[in-house]
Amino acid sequence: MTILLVIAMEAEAAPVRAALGLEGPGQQLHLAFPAHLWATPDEEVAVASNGTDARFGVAAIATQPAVTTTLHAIEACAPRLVISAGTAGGFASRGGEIAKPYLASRVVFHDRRIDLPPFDRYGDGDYAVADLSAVATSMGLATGTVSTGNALDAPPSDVAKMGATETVAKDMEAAAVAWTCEQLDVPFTALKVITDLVDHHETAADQFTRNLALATKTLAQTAADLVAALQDNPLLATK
């Protein structure tokens, strides 16, 4: 009955682990990669974090580490559901606010521009997301499109694409986690909490730095509440 949360940054993962009662150094998932896994004693809930990049000494963020972490974590714990959990940019024009949580109803890429059919659809991704609308309603969680790219900023072409998909949360991992889950036929969703507003005059970096602590506090509580709400969900009864 494992629910697996895949999280990029330790700054995001540590509060979530604390809220779920996960302690200790964790288990390194693969000798060649920095990702670690923590699980509850009954193995019903697990958290995988990308860890720190050995060469650059920073959190291993974005799509490449997301794929390897998700792959190795799924192999390690055979989850019934994977949740890409973390922080994201939002849009004030679509109701976004700092520290507002969203549960994904759709997951796409916004920076894989391949103007050559049918590669254009491959670039967009548009991966299957578990229908947790009833859970979202019961928890009072907003839902919407989560869009993934490998840049912190958002040039006009990305903003236009996110407008076309009515994106509410712009992140750097969810679609990569979703792609991995699709290959392995594991149900997927994403939980994202807003640290910065894309349509704000301040830079994303300045907003992110100022609001990270508040957003991760919300992420931790919301993730714990979501896990509790999912314990008896029919989605987890069969694989």
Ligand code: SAH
Contents of the next structure:
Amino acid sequence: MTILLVIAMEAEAAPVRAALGLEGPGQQLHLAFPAHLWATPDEEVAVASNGTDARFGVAAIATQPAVTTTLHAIEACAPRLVISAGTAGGFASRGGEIAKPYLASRVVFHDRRIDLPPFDRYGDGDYAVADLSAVATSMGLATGTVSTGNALDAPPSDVAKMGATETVAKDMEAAAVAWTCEQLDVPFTALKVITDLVDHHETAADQFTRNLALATKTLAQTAADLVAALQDNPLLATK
Ligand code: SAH
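Would you mind generating the form predicted together with S-adenosyl-L-homocysteine now that we have the form predicted alone?
Up next: the whole complex, starting with the chain shown before.
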């Protein structure tokens, strides 16, 4: 059964597909959405990429495409595990470095501020994450909280929230992918590689642009290693 990687930007997905030996134009998942799916002939591994927003002409990042792509890709390939793979902001104060990969141990939202219990907990999400700590240890992969929001910057309230959850990777998709997986009862994790440091004087955008190529190279290699480790792992052979 398939391990499915869901990736936001084509700049992230192309190197991952190359490392996994996935070629060709892929299959469009739904006529109304730009996302495409690639799978190996044995259907052991698949990659879904959000594609380019038809109106704005940019990579379809952030939470809405993350949900639709994940839903349509799960319907297409019935995966045993979904991995939200991509880049993220890191935190030097918590050991973060440019191009460092992290596997999720927890996935939350940091910008759904709904100060009206019990909607506060609904907003934060805190979705189910597959326990892959043994695989992470064997690969020497760091683990930690991945926190998602719909902004590239980080205002003080978001920074405080990410401090409280000891976030190591700040992205714009993982929790949305995780929510979709939780609805469909599909195991989920996230693999994120750091392109920029949130606690750095430079803007995330400047750091992101400079470090994207290096980070996606690490993402491709680590994703291939992780998929190989999961395929070899008898504990994870069935759902
Ligand atoms: N300027 C870029 C846009 C990248 S947006 C461009 O057009 O090429 C950031 C993307 O990378 C999102 O998909 C998000 O998941 C991830 N990401 C990397 N660093 C991030 C950060 N500091 N905060 C939030 N998301 C980040």
